[in-house]
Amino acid sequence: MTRKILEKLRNGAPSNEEIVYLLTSGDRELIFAAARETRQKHFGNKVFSYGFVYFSTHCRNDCAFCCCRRSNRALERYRKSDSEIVEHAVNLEKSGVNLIDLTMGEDEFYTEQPARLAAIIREVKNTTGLSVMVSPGVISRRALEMAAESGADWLALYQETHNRELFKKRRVRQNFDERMNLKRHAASLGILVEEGIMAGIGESPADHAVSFGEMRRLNAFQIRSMRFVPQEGTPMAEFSSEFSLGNTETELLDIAVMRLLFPDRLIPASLDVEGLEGLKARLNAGANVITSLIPPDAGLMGVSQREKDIRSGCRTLRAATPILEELGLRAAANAEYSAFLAAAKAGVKYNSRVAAI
């Protein structure tokens, strides 16, 4: 039953039953190899990268899984000044990365003066020369418009869920359709827009093949899921899935089928759930792009790991390039991220051999 799907992922698109079976199969390996073809077919032997600058852990949300969430009184907070923010950026730049990711909790600092953020993201691209991605939370449109005048390259603002009765239960008091819209909007700006489903917070398999849907209607360029890793001082410190779907198993397999519904979009190796040692996992599952990279002592948190492998220097591409040669693979250079963001934003296909340098 396997292969007949992933043949008929060849030709045409399954049908969410069959989104199902491969996300609960057995055949893993068979999954995963269809998943490195074609992105070998698409992407060649490249791998992007982001540098992670997390620089406010401020928020107004209270959000169920989130160790950010306003109610929990145990997380130090930090709002990085626009000096740190761009030093921080300057490094990863320095590092090689391809992008430089700018997150924040939802912090009032910014959302309320939506000059500040604008500015900062104007200051890292102008300093560093590289696309920049935003990660806000939810912001006013003219906010976001003000982003992309700025310079902003993406938007990233994960639903994590879009059952929405889950929605409810996980983003507390927050509204599933303005959360939907904002990226509608970003995209007719003309940012590109990531989103991200969180594997293991209460939902089916069923809620994972209506997500991918959802991601090819908004037209998504960059695609994630996470593996859910509880949080201390959170509601769901002690949460465990019924569907059993919290385990790095169903993130792998949740890259490998998005690989295949979606061959020429970007999928993250995130280095924030299980750190260096799951990037290959990951990689071998079919994402080509690694994320959550952050410079050693820059006093920067993660999101679900806030301290994994950043102090000992292990969340650098210096650090990942190892992994990157044993499987045949290479970072990519700038010319060749900034060759798939053109294509892109026009609306082409994006050739990875006429890109290749």
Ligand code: MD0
Contents of the next structure:
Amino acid sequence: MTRKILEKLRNGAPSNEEIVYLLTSGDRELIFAAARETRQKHFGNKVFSYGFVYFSTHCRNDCAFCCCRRSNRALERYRKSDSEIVEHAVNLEKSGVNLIDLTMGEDEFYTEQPARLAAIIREVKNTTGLSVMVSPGVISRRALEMAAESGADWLALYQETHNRELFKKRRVRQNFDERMNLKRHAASLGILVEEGIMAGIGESPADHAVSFGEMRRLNAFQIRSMRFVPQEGTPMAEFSSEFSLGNTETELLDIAVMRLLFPDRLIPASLDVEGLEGLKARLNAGANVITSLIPPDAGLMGVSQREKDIRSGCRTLRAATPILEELGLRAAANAEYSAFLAAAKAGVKYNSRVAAI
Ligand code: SAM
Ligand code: MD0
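Previous: the form predicted alone; requested now: the form predicted in complex with 5-amino-D-isoleucine (MD0):
Okay, now the whole complex, with that chain kicking things off.
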């Protein structure tokens, strides 16, 4: 059955039932092997890498899953100054990453004064010369336009689930359509969109298949699944998923199935779930971007793993390199990443071999 569905995938879109079969009952090794083969065909042995700068952990939201939810009074929060942000971005650039992901909680210091966010984007872009992703939560349309004018290449804004009822419970008092519409607005401004789901927050396998459809409708150029990691001080601290979705296996199968459904898109292997020891499995499932690389001494947090592997220097490209080599992969150069972005923005097919010349 797995072979039959994989064959169908090569020649067109499978049904949601077939996607659910792959996620729940498929032959995992066959699926992972097909995903690796697809990545090789479209990206060769190149893997991109993103530096992560979580520059403010203040947030007006109360997401049930997130340690930075407003009600979590026990969390020690920080807001980095502009010069600190630029310094960390420069250190990441020197370490060889292709992009800086500027991430914040919905901090009113920035949401009320969008010029502050725009200035940081411009400064990071000009100083490092790298591409910039902004992960600011739901900001105003004007704020997004200012981010675009400042050179933001990407908006990362994960719906977590496209099941509206579940969204209501997890992104408490937030508006489903407002979040989706900001992504559509980004696309209309020429900003690339990253869409994502969280595995194990109470969804069904069929919800994942629905989300893959939404990713396609959004024309998201980067797509992710991240396993939910329970956080102390939140209502989901003891949560475990009814369908056993949410374990690492589900995240890996999501990665592989997304690779097969979206052969030429970027799919993260995030170090924010299992740290460096989880990298190999995610690359073996067909991921092609290492994300959540964090400089060791910057006092910056991860999201779902606040501290794991940061101070030891294990969330660096240097630490990841032997794993890439072991798998016959290599870190892509900035010119190779820029070639991908240029093709994505121009709406032309990315050709790894041409880009490598
Ligand atoms: N505040 C912005 C927002 O909500 O879009 C950006 C930062 S937010 C922390 C980035 C992403 O981290 C969320 O969209 C969610 O997918 C992920 N995340 C947060 N808490 C998590 C958890 N406990 N386990 C797994 N992923 C988590
Ligand atoms: C990651 N910790 O890539 C980061 C974060 C936000 N754009 C990304 C969730 O895993």
